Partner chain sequence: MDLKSRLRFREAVVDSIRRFFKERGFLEVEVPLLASAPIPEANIKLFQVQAGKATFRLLPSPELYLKQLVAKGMERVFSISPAFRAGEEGRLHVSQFTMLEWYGAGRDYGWLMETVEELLPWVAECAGNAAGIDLSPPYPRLELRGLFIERAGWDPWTDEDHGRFDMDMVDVIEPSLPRDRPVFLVDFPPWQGSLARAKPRPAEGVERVELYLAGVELANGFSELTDREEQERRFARELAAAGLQDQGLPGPFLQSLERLPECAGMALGVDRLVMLLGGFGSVQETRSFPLFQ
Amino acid sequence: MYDSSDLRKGLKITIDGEPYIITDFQFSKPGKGQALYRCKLKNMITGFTMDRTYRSGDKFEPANLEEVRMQYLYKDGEGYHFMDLKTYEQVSISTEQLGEAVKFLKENMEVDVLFFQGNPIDITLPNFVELEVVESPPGEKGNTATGATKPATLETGYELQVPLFINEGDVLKIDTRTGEYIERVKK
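Structural coordinates of the indicated chain alone, per the form predicted in complex with its partner chain:
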């Protein structure tokens, strides 16, 4: 158990059975009043954020989270399926829970799957992934200004802006944290 004096930014605690991470923390003591601990909390399953103020003496259950290296296998009606490369155990995570991450998931890619009380709740992608362009019409003629871009669709269905020299079949390096094009890896 944690108590109020353990609260700090980055601490993970359980509230109403769900894991939360403290994203902002402020010790407060109004006037000659009692010590108060003001927290911004993010639900690690839903991403929902909330403010909570705690008093000294309040107790908190730690959120026991575990990360396991797994390989992405395939997607079906149930969701996205991943396999532990050591134990061959498989788990699935719904599209809603993965959120933006599905834009960068390619079969056989290795990711870190986050477990809370034995259930997979999220994944951590590599910072950079390489994905093939499946569609990118040539840029408009005459548009040669430096930095000019055009739209492209990648093999995962993700659409983004790329430089004019990119063609269908090229493999691009993408930053998964910003979703931006970094460079062309292979023509």
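Having seen the form predicted in complex with its partner chain, please provide the structure of the form predicted alone.
No partners, no molecules, just the chain.
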């Protein structure tokens, strides 16, 4: 069990039988009375966010979560399919559950799948992925001293702004946390 003094950003707890993650946290100690812990909580299954205030001495149950290393196989009408690398069992995760992660998923990529009570609810991508540029207009010559950029579409369908020297067929290193271009990968 967690105590209210254990609360912090990123902590995963169970409320009403569902897993929540603390996305924002503030501690305040008024002159009189108990300390207050203001938390912004996000439901890890539905994505619903709520604000709650707790007092010192409140108890919390840790979320019963398990992380399993899996390989992304393919996408179909049911969702995205992943295979456990040890047992070869497969699970399907819906597009809604994955959210922004679908922009960076490549076949055969290894990810960590988060399970709650035996059901997959989320994935953790590697911090960086390498994706090929499939469409990008040619860069315009001229005033490039300002760090000019142009749009590019990657093999997963993700669109982002890249420097003018990037061409179709180039492989780029992308930060999955921010979705930003990092560098061009040498072949």
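Between two forms, the rigid core is the largest collection of C-alphas that superpose within 1.5 Å. Positions refer to the first chain, counted from 1. This structure is a prediction, so every number in the text was calculated from the model and none was measured.
The rotation of the smaller rigid part against the larger one between the two forms comes to 20 degrees.
Fit the two forms on the rigid core and the C-alpha of I13 turns out 2.7 Å off between the two forms.
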